[in-house]
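Just the one chain here, laid out as C-alpha cells, in the form predicted alone.
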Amino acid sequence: MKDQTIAIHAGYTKDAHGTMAVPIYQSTAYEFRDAEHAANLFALKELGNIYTRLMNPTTDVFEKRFAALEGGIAGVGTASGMSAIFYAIANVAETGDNIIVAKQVYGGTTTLTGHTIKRFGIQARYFDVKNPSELEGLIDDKTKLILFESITNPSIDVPDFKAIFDIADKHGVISCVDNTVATPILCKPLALGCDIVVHSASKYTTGQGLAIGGVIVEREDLVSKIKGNARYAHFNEPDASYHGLVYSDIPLPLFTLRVRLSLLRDLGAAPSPFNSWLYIQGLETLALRMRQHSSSALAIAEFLENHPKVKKVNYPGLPNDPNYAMAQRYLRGGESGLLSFEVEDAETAKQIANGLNIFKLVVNIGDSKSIVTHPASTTHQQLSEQELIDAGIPGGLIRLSVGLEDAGDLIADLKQALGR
C-alpha cells in the first residue's frame, strides 16, 4: 500500500462494534480472563495487555501505523521526543560506554547527549554531518550508538545517509536517524539502510501542536546486527529482571521489546491514549500536509533568496543550496516546512522576529501555525559560541517553521517585517 492509505488504515482491525475510528481505551489497566492468563502475559507466554504505562490498545494502533509508514517491523510509543532520544539512548548504553551525536542536532538533543547524560556515565562524542569521515575517528569498542538527524534543526543540512551508515555497519554500531523534520513523507530512513528511526509525534505528526509523545521504529532484521555482538552483550545475555529473557532469542522485534519491557517498565515515559488518538487524527492528513508544507517553504525561501537584507537561506529544495544534491538523492515529494535564513546579526534577527505577525514566535514546529524562532537565544541558548558555529547557528540565525496558511499572506508578513 501507498503512504496516503497506510496513513489511514494501517494497524486497526475493528472492534465488536464496527467503529470506523480508532477508539480512546481510555483504561489504565485490563481485567485477565483468570489467574493463569495473568501469570502467563506476564511471562510472555502469552501476549496482551497488562498495564497501559505498557501498552494500550489505541497507542498499539499507533505504533502499528507509524511503523508501517516507516517501513519498520515494529514501534513503542514514549511520552515525548526526547523520552524516544533517551530511550534509545539507554536501550544499549551503560556506564563506561559512548555514542556519537551529530554537532548539527536539536538543542534538546545536545543537553541530553552533552550534559545530562554525563551523570549516567555515558560519553557523547560528536561529529559533523557534512563529513561523516570523522566518525572512523571516534569509534571504539565501546561505542553503542550513531545518531543524527534526517533534515538537521535548525541548520537544515541534509546527511549522506548512505556513508554514515556504511561506517556505522562496518564496525557493528546501531545507527538511530531523528526523522522528526522529514517525516516518514519525506524520507524513510530505514529503507537507507538505517537501524532505528525516532521521532517528535509533537511535531509534523499532530499537526496542530495539540499533544506531546515521540517514537522509535526498528528495521526488519535488526536481530542479525545485535545478535552475537559483543558490544551489545545485554541483549545476548539472560536478562535478570525479566525471568532469565535473552533478547536475541526471541522470534519477537527486539530493540522495540526491551524499550516496552525495561525502560517503559522502570522509568515510565508512556504516552495516554488520547494523545496516541490525536497522533492516529494526525498520520491521516500527514501526507497532505506535508506536500503543502514544502511547496510553501519552497516558495519562501525564494523569496528570502533574493532579498537584499538577508545574507543566506538554508533550505535544501534551492538549486543552489550546499544540500540540494543530498537532498534529491534521499528526500522525496518536498524537503518539509522547515527552513532557516541568515541576517546580519543576533539584533537584527530578534527585531524581524518581533515584526512578524502572522508567524508567531513560538519555540516549536511542524504546526499548522506558521513560526519563527531565533535558535542562538532560545532552543540553543545553552550551546557556548564555538558550539553554536559547530552547530550552524550564528546569531542572525532565524528559523521559520511554514504552517498551512497562504504562502503569499506569510511572504507579505516577511516582507513587512524585513522592511520593504
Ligand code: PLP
Given for the second form:
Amino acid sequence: MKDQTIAIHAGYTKDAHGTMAVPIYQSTAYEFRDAEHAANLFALKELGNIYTRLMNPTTDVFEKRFAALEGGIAGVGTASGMSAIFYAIANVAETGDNIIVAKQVYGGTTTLTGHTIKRFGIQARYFDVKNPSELEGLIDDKTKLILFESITNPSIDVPDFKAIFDIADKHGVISCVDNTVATPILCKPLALGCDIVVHSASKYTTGQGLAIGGVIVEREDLVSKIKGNARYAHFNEPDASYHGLVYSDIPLPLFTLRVRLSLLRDLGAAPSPFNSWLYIQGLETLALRMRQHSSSALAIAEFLENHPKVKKVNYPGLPNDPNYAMAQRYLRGGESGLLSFEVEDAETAKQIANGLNIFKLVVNIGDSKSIVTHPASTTHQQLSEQELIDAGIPGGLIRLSVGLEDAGDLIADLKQALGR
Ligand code: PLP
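Please show me the structure of the same protein in the form predicted in complex with this ligand, now that we have looked at it in the form predicted alone.
Once more the chain from above appears, this time first in line as the rest of the complex follows.
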C-alpha cells in the first residue's frame, strides 16, 4: 500500500459502534473481566489494556499507523520528541556505556547527550555526520547506540545513511535515526538498514503546531541483532523487574516492548489520548503537506540563493548544495520545509528576523504557519562556541520552517525584510 492509504487506514478499522473516525479513548484505566484476566495481562499471557501510562486504544492506533508509515514492526508513543530520544538511549545504555551522536543535531539532543545523560554515567561521543568513517575510531565494546538525524536541524545536512549503517552493523551496534524533519513520507530509514527511528511528533505529524509528542519505531527482526549480542546483555538476561522476562526470548517486538514495560512504566512520559488523536488527524494529510512544504521551500531557497545579502543557503534540493547528491539518493518526493541561510553576522540575522511579517519568530518547525528562528541565540543558545561551530551554526545563520502559505507571499515577505 502507498503512504497516503496507510496514513488514513493503518491500525484502525472500526470499534464496537462502527465509529468511522478514530475515537478518543479518554480513560486512565481499563476494567478487567476478572482477576485471572488481570493477572494474565500483567504476565503478558494475554495482550490488552491495563493503564494509560502503558497503553491506550487511541495511542495504539497512532503507534500502529506511524510504525506502518515508517515500514517498522511496532511503535511506542511518548510525551515528547525528547522523551522518545531519551528512552531510545535509556533502553540500551547504562552507567559506564557510551553512545555515538552526530555533531549536527537539534540543540536539545546535544544538551541531553552532552550533559544530562552524562550525569547518569553514559558518555556521548560525537562524529561529523558528513564523515561516517570517524565512527570506526569511536566504537568500542561499551558502545550501545549510533544516533543521527535524517535531515539535520538546523545545518540541513543529509548524511550517507548506508555508510553509517554498514559500520553499525559490522560492530553489531544499534543505529537510530531521528526522522523528524524528513518524516516517513520523504525518507524511510528502516528500509535503508536502520534499526530504530525516533520522532518529534510535535512537528510535521500534527502539522499545525498543536501538541507535543514523540514516537519510537523498531524495524522487523531487530531481535536477530540483539539475541546473543553481548552489548545488549539486558535484553538477553532475565529482567528482575519483570518476573525474569528475557526480552530476546519472546515473540514480540522487543525494543518498543521494553520501552513500554520498563521505561513508560517507571518514568511515565506517555502521550495523552487527545494528543494521539491530534497526531492521527495530522497523519491523514502528511503526504500532501510534505509535497507542498518541499516545493515552497525549494522556491524560497532559489530566491535566497540569488539575493546579494545572502552568503550561503542550505537546502538539499538545490543542485549546488553539497547535500544534493545524498538527498537524491536517500530522500524521495522532496527535501522538506526546513532551510537555513547565512547573512553577514548575528546582528543582521536578528534584524531580518524582526523585519519579517508572515514568518513568525518562533522556536518550532513543521507548522503550517511559516517560522523564522535565529538558532545561535535561541534553540542552540546553550551550546558552547565550539559546539556551535561543530553543529554548523554561525551567528549569522537564520533558519526558516516554510509553512503552507502561498510561496509567492513568503518570498515577498523575505524580499522586504532583506531589503532593509
Ligand atoms: N528532534 C528534532 C529534530 C527536533 O527538531 C526537536 C525539536 O525541535 C526534537 C527532536 C524534540 O522534540 P520535542 O520538542 O517534541 O520534544
